[in-house]
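The chain below stands alone, shown as structure tokens; this is the form predicted alone.
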Amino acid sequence: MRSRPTTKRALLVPLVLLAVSSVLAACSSTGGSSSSGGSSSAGSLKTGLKVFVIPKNLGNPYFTLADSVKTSGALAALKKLGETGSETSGTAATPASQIPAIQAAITKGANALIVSATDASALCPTLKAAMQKGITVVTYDSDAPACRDLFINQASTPAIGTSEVDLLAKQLHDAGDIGIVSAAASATNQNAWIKYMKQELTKFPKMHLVSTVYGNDDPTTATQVTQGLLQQHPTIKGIISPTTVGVLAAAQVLDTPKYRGKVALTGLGTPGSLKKYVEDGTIKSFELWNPANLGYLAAYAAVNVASKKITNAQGQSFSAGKLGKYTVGAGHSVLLGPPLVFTKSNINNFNWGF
């Protein structure tokens, strides 16, 4: 899903700084946790807060991660801190899809709703009237600004768009048409990033960017359209996925006599999903941070957020258990960290993926 680190060095930094030492933000609701949660003294989480975990989709491996109790994600941070923690959304990554979730979650009570928006527009007029009933709004991977009380983000937007371009453009030796497979055309994220990738293009005015599809975080939508850029555009020399669904998608289309080593691809993958192709060299290297440690410190930052323990003003600090010590930044956001790039070298050192 997170100022950024902007240079290629900062992405290099080993995965456990991110999962343990990154200096992040957090901020408080103004109308603070329904009154329904456990007592706590002054200074301490209330206990019994009914959290819901609103993820773009269910059955989103990413979301999987992010949010399970196996993978130490959102909901295993709840139950370690005592909360009732709930993981609900709809099957498509829509606002259609994913409004009734939110809207029954705040019929049942919720005491605080950590959301990764589809798409901020639509949802703000839901996200406000539970900020107006008292309920804590922290949303993760993908924001909305004008409804919320705090983003968990999971790396710098800036550097995340300019080093997928940066590694790309490796790969091509600065020159060729490129193509984009997105999410969906209105997720927050996925929109700011591209916004970055074009600016970071301007500094190679020999790679051209020919077109941007979408996949809508649906495996089969996301071949389809991968399948079409590549007909669509035979000069295509690389390609660029910043979302996990999309850039597997794209690996499989890609991973034929055809295309590998002849259509370079990165993105933003688990070294699980992607270990394959980095091994036949359809991929050369990719990036991402660890989704369960982005929603581990979503869930701690909404318990500390609906007990009233910081509030949203710029250096307010609060722990995130295993992850350490985060603090309030600028816009209301915390940073989890630098993604890793991972390539050949050294993606066997890492287990964790779909």
Ligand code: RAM
Contents of the next structure:
Amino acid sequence: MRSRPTTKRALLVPLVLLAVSSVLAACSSTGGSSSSGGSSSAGSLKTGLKVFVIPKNLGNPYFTLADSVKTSGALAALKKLGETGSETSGTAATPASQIPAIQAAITKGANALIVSATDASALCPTLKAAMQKGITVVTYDSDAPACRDLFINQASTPAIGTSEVDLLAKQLHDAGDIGIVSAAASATNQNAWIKYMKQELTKFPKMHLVSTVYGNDDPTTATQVTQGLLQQHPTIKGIISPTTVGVLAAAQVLDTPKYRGKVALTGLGTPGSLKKYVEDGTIKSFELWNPANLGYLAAYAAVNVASKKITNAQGQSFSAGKLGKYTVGAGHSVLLGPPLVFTKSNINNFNWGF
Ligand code: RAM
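Pass me the form predicted in complex with the ligand as well; I've looked at the form predicted alone already.
Then the entire complex follows, led off by the chain already shown.
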């Protein structure tokens, strides 16, 4: 476990949004502490709160975007609100690496935790212990439904799953064997998206998912499992990688003479890291939401709950600074909004991610 200051990265550019879906159903997760409904109560937000932002792992560019001051992520929002924010986690996207960071944050007197869960069941005892001490627990990106107050969801879970399949189907003309290169096998977010991918695949009887492999949000592992997938299943015509680390590794593997032009790729990636592969044709289209906005929204939500300005009940609303007003939806969750689709025609409008 280690903590680190925010890294310096490019500022976000204004976004030209191309929504992949208008489906805005909130995540269907359940749990969290319940309370009566209603709209936000009066009163101001507390300042000086100790808020720990705990991504799946440090060193993952996605979370650097989501969390940093320089990108206007979670720590920027906390600074603006007058809180003491810090980012901490392990270096590997595993519960063994992440849990000590959560425990240390509790020991340091955290008022709120903002967590992307590497493994909901493994994290729950620690997160529940935090809640019992009166610490606000907000998950973002990857949920732990039974042990948090609120989940800040990046985009509609069904829409992500279905649109990933639709993007690949378009490239494959609806036919061919495909594989998935996921993050950790325990990751709530990837598993939820894959569930909807499988559901969507039933609409494409000539597309067959032959295998799902796990790169654990580690570049070396993701590269190895992508290579293994292609070697074991030479019939594969397309890959979906719903992880920023996995899709970059897969792009690097596919951008070689053996596979170039023969295996299609889509996934969830950052435009900065994938621009080269869109320009050279390795990837025709992929998608993502704005990670910095996700972190920013999670920070406002956590401070609102920790200040008791809102509860986690459906219908409660709060202001998320520059992002405007948000309302708690079903399953004690808040939805950021629809994802962006990146193609050759718009990729140059975006410079975030690396
Ligand atoms: C990776 C992480 C994260 C996910 C993104 C798309 O960086 O697994 O949880 O949301 O990819």
